[in-house]
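Read the single chain below, which is given as structure tokens and is the form predicted alone.
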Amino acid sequence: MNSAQPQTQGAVTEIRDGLELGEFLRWGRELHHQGRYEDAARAFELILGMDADNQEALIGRNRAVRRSVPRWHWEMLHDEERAELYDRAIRQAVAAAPGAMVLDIGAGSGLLAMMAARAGARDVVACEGQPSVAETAARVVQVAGYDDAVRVVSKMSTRMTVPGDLPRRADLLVTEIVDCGLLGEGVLGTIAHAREHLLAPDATIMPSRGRIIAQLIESEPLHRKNHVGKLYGFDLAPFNRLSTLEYFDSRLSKHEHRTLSEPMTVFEFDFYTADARPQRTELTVRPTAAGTMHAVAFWFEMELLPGIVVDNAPEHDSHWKQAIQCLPLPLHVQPDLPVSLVAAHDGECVRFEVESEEVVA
């Protein structure tokens, strides 16, 4: 059978005429071999639809749904501190606006949209451009029982049009469409696009305004993380290649590292005017010690209503960790010389440039 086979509508119907399930499964599995996760995860779901103790489509449903769910959403769940802090903000934002429509973009698990009708807002739409994560999302609703209040949109909130997908213009807006380095989940271009054609012209966004936060550091433990050189009596540098040029996600408290320079501002957005064009900014860091610098460490905060502030910094147990960036190659730095910071953004991802003659051989 060929991977266009049977189309996953009407399938139903092709079992109940005699498709044998092997090969239902096969095509499954074909599925998931060509990276078409979620076809592969619908495939399984039609043959449990039939037979819902058949283990392989359970296995085959769940390595389907592994890739294309990011497992961080479990641990973003239990962030105690971001729940409560998101909470409180929902609660004052829904109470000063009796009968406000509540959007909430990437709902995820639906725990925002969930809290706004708990806060009491009546009508709350959640859309979720993952389609496993928005049926999901929306069978979480309805066992907790907001179901009367809480509608939830598989679709991308770029894609949703008034009256199409929401009735009228939301009045409030919250989101948390944000990585360890802030813009990496697109932020700054969906709620752009949510102000031009979703929200009412005097709603509340939530979060209201963002800023990152960065840092020279030590620390050959997070260095070894992207680069490696000579090892085992080989010259293993030229895989250096394939290293990641922009952050990756890391704990900064887990690894032994000694901070060269107080944190500094990079960025400031302010999310009810900001957009997703490129910035560029050139920063001189005077560092505090001398050293060797592996990396620059950054952060963000957001202000989801005046006073109410959630973060990512180092001090800070958040699920989000931290952004690193690793140097190509380190270099010594020292008080009495100021090194030359570049931090550019493309509308989804911060970039740094440092510019030093002191390069460690």
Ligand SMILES: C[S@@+](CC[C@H](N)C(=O)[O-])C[C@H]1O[C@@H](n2cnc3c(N)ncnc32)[C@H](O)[C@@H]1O
The other form holds:
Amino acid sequence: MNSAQPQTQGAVTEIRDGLELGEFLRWGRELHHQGRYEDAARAFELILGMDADNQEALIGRNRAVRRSVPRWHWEMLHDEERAELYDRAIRQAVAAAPGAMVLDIGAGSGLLAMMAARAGARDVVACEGQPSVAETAARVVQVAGYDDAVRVVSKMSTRMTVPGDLPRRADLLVTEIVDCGLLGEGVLGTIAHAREHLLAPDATIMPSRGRIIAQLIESEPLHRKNHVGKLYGFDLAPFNRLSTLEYFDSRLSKHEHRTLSEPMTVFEFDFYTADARPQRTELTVRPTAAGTMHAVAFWFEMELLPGIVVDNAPEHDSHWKQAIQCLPLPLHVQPDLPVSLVAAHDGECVRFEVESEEVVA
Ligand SMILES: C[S@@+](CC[C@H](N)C(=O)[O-])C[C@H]1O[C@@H](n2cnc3c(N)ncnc32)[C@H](O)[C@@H]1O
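Could you present the same protein in the form predicted in complex with this ligand, rather than the form predicted alone shown above?
In what comes next, the whole complex appears, and the chain from above leads the way.
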């Protein structure tokens, strides 16, 4: 039932005929050097099809897979709280809609699709945009014995069609395509596209809502993750032109820090209506203590179904950690001087700017 395997073969299989094993190895290495890791993995896999013990192909395949498949998949799969909350929400949604056509966007290992099948769904289509991940999900689903109910489609959801890839518009969408900053994997645009092209008008959308919460932070260790000054007798500060202006993930609790404000909501999204159009909001933040602001830490709360909420708040040890955006220059703050904070997103990345003169030299 799975359509992942044939669809991922593409250009690499076309050149298979007529190539010797040695040429294939060279071709795989060349694809890797060109940065075409998915194709390189495919080339090495074809060699393994001919010679299962070929060590060079085994290593080449693994090296290419390591480049194309993010390491966070494993940490994410071990995040039991995330899995349990999704499982509970999926069971509830499937029980409420017997016979539902379920669409899982971003199959990964196939976990959410299999949860839907285990809950009783008989028609589950799980799409995955990364070919090697899609192919592996199809294997996982088959080994788990759910391939009669779950079909893996190796495609980005935004390239799927009804009825080509999905027999009819889906009644239930389950998806977990969020990063530590909620929007970084394109959840807004992806769900908006699905609503328009892939979902029935009254479909249940999981997640249903999202909220981004931010807090001002003093933390020299976090500042040092994105900033350098004089070291070892050299002024390395010009290297900071390579610092990121955007957020990165880090676990707040693992870094010495002080909070300089209450947590505040900066954006709220209703996934039944939201789209990826940029938004901007201005906040006046009253610091709760005097100190040096190095960063804005932010995280999300995501309602899967009413009453079932998953989050990556600092007090929770989720695999997402928190999103940290360091200021280019630290800022003195004090309770009697409100901070003007601008939060903006472009549909995929949330960014903060502070409007103030009180920069620390
Ligand atoms: C965070 S992982 C979640 C995997 C799995 N659903 C789970 O919860 O364990 C997201 C996966 O979605 C895929 N993905 C992201 N956006 C997608 C899209 N629009 N269509 C298909 N796959 C997508 C990524 O390649 C990645 O494998």
